[in-house]
Amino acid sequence: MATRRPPLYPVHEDRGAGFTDFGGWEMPVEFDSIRAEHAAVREAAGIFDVSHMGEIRVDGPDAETLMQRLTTNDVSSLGPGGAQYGCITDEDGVIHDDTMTYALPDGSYLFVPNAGHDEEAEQHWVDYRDETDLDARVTNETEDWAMFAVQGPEAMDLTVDAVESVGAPLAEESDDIADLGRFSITEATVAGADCLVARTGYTGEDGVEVLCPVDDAEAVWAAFDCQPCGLGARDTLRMEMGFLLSGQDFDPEENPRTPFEAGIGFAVDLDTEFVGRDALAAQQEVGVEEQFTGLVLQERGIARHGYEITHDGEPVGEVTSGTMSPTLNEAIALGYLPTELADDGTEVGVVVRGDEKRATVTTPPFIDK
């Protein structure tokens, strides 16, 4: 399959960005330095091009039912302008992807699969719709939208400056984008373009995610005067918060995990009927054998994906994500441990290039947010 590029690839290239392949997309990984971009988001604001994320629209009479059956959270609780985090699971309750679902003002739903998962998600929705004879339309709009994340303590001030007007549903209550609540989305005009602005993000900071038509991407990107950031800083920021990365912290083939094992049981509503519900109800009844948690290395070294975690010299798990935290200047890691070893303060080891380093179990987030 050919590598996909975001609409602003030439703009990023001219800015001097380095690129990496991520989920079949050639995306900017770094503009200046990961540490500088990370600090900008923690201390001021930064803007990320996240156009590699998918966008699938679902509308029609049975749109709500279709979304309810294929995501783990209670979509029926969303009013127009609401947003919700959930998982897409199989009959065994294994996570195939995690996603944000937006209830748009026109009554349709827009959900956001991870990079490279849009075609798979579209097919999954279409197949289930056809099997269950639901009346809903499923449209993959990934190539129609550019998506940017503006994050940091100054992000909302920048958003107030950039947004020219707001539409439904916020305009019914206020015309000030600063009043947009967490996990909400509204129509808005930015640089003359009709956009969707959601107060969501993946960094632990306040801010927004902006969806705009690809033809308007350059003007909308330029409307936010702050540090451009790549996927490198996005990764260190999300790891400090303990946020999951699809394909790394869970993967249906390489590392199959349920939402309860992955520490996101809050995104599961067992009072709704969804694919995988019965398996997850059974797991909740007996409890999990392993759980997702964090580690802080107590000796010099950086834990990376796939490194062995030990206890009393015996292997007990693997690191799924690891980095040197720019905020803490400490090596942090994420991974799964047997439940009896997952309590804070438990001493374990991480094998870094053949040497076992002492580490302490620490429930994320690693920083105070």
Contents of the next structure:
Amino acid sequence: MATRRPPLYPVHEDRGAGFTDFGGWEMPVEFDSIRAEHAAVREAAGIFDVSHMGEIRVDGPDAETLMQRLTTNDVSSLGPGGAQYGCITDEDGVIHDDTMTYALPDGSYLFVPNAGHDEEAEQHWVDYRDETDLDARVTNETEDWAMFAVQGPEAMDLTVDAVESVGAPLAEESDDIADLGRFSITEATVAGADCLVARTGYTGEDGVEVLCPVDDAEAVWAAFDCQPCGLGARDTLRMEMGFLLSGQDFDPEENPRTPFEAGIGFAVDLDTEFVGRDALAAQQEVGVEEQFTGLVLQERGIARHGYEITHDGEPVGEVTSGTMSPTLNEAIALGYLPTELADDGTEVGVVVRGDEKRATVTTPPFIDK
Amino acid sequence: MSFDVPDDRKYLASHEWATTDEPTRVGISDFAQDELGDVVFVELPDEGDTITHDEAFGVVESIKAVSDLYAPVSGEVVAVNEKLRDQPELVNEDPYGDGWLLEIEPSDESEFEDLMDADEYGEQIA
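Let's compare: the form predicted alone is above, so bring in the form predicted in complex with the partner chain.
After this comes the whole thing, all chains and molecules, with the earlier chain placed first.
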């Protein structure tokens, strides 16, 4: 498959960004340094190009029912302008993707599959719609939108400066974008462009995610005067929070996990009827055998994806993500452990290039947010 | 982007440098530190250990990557840059100076002939 590029690829290249392949997209991984970009987001603000994320619009009379059946959370609880985190699971309750669902002011739904999953999600929605004879239109708009995340303690001030006017549904209550609630989305004008601005993110910081038409991407990007950040810093920021990375912390082929194992049971509403509901209800009944948790290394070294986790010298799991935390200056890791070993403070080992390093189970987030 | 390639030392294709005096000081190039990004950990042999030309002798880790370190020439390790234990970022800040890795007593002077001079290495990374 041909590599896809975000609309601002040449702008990032001129700025000196390094690039990496991510989910079939050639995305900026680093502009200045991961440490500098990470610190900017924790202490001030940074902007990420996340145009590799998919956008699928679902509208029509049965749009809500279709979303309800194919995501694990209760979509019917969303009013216009609401946003919700959920999973896309199969009949066995295994996570195929995680996604944010936005209830747009016009009554349609927009959900955001991870990089490279948009076509698969579109097909899944279309197939299910056709099988169940639901009346809904499914449109893959991934190529139409650019998406930026502006994150950090100063992100909302920057957003107030950048947003020229807001539309529905915020306008009914206020015309100040600062009043946009967490997990809400509104129409807004930025740099003259008709955008969607959501108070969501993936860093643990306050901030927004902005969707804009690709032709307006350069002007909208320039409207936020802060540190440009790449996927490298996005990864260290999300790891400090213990947020999952699709394809790494779960993967339907290589590391099949249910939302309960992955620690995101809050995104599952068993009172709704969705694909995988019965399997998850059964799992909730008996409990999980393994669960997602964090580790802090107590010896020098860095735990990386795939490294073995041990207990009393025996292998008990694998690291799914690991790095040196730029905030803590400690080696942190994420992975699955047998439930009986997943309590905070449990001493385990991580095998780093043949050497077993001492590590302590620590429920994320690793930082106080 | 242009990288600093001092001409007072020689280079391995895998981006390590070595001075040609004794003891021979070893480090990684400006290009290598830039490619790695923020260095957060360096694993080195101990004093008294022997390292072998073209074979891995340690590891340098940045936030985003793990990279083996290869010996430009064979010899006994006579000094290790202990500052890197607490300040691995010195590899980024001063790769040819304070960010050096170790010093060795070379055992086979002819191995220097296998290394690139600054012009050749500069062409490799151009």
